[in-house]
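Shown next as structure tokens: one chain only, the form predicted on its own.
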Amino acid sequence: MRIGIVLGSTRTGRQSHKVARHLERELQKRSVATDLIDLAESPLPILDERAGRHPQLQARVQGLSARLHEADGLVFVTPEYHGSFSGVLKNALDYFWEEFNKKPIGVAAVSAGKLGGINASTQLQHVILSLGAFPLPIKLLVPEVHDAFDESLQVKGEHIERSTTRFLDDYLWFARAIVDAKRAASERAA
């Protein structure tokens, strides 16, 4: 199974990359192939037209489309900005449709405050449903993200470790169930 991790922040001084890297390491420890899609490394212009409908689709958008298609499941990582998920993540999601079809998607949200991005995560789960995908019911919330990791991006407290373990246990069970069901349906149709 291959899991894409979409890092939805491009801001200078961002903190959500710490969670994305942590999830990447933890998935790899479980022998799960990962693809960290950092929107800061592959910025997209403000949406003009969705992938597949644009007459002169940029190579950057085509490359991101291919990476999303290759993923069996996804985890979206976002900071909470003004009570919602990041605009750059919303812009990126708006480019694509088929790439998310019936995929399991987990949400990890971070905040500088004590609530860990709960509002952003809930709103993002609603968007995932609108994408035709399946949101994992639980979320990974990382409050006070500035203090959650050390300089080498290692988790400082047990709470984040326990939360990450539970999140990934549930996510991988959920993702495998969906991926296996999609494969079985595809084999029956063939």
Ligand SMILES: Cc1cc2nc3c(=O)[nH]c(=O)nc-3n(C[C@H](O)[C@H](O)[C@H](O)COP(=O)(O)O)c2cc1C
The other form holds:
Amino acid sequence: MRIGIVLGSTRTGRQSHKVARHLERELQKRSVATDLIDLAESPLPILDERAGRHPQLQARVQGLSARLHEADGLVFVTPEYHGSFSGVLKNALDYFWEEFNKKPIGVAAVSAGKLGGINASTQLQHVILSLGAFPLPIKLLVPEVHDAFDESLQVKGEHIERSTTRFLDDYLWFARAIVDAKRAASERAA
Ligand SMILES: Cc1cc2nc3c(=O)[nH]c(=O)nc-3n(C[C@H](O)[C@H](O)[C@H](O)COP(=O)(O)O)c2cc1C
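For the form predicted together with this ligand instead of the form predicted on its own, what are the coordinates?
Entire complex below, previous chain first.
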């Protein structure tokens, strides 16, 4: 199974990348293949047309499409901005549709405040339904992110450690159930 981690924070001085790296490490410890898709590495222009309908698709959109297709499941990591998830992430999601088809998607939300991106995460779960994908019911919330990791980007407190374990246990159970069901359906159809 291959899980794509989509990092939806691109600003200078961002903190959310620490959570994305933490999830990447923890998934790899569980022998899960990962692909960290950092939207800052190849920024997408503001949407002018969806990937499936674009007459001259840019190489970076094609590249992102291929990486999303290759993932069996996804985890979206978003900062909370003005009570919602990031505009950069929404712009990226709007390019794609088939890439998300019936995939299990987990949400990790990050905030400077004490509520850990609760609004961002709930709104993003609703959007995942509209992508034709399955949102994991629980989410990973990382409050006061500026104080949650040490200088070598390791988690400082036990709280985040515990909530990450619970999130990934649930996510992998959910993702494996969906991947197995899809495989069985395609074998029956063959
Ligand atoms: C435009 C903007 C809006 C923000 N709005 C909120 C907010 O509504 N609630 C909150 O707890 N933090 C808010 N923050 C702080 C972010 O949660 C904080 O930057 C955190 O580190 C996670 O995002 P990052 O990856 O950009 O660092 C905001 C930050 C920015 C840049």
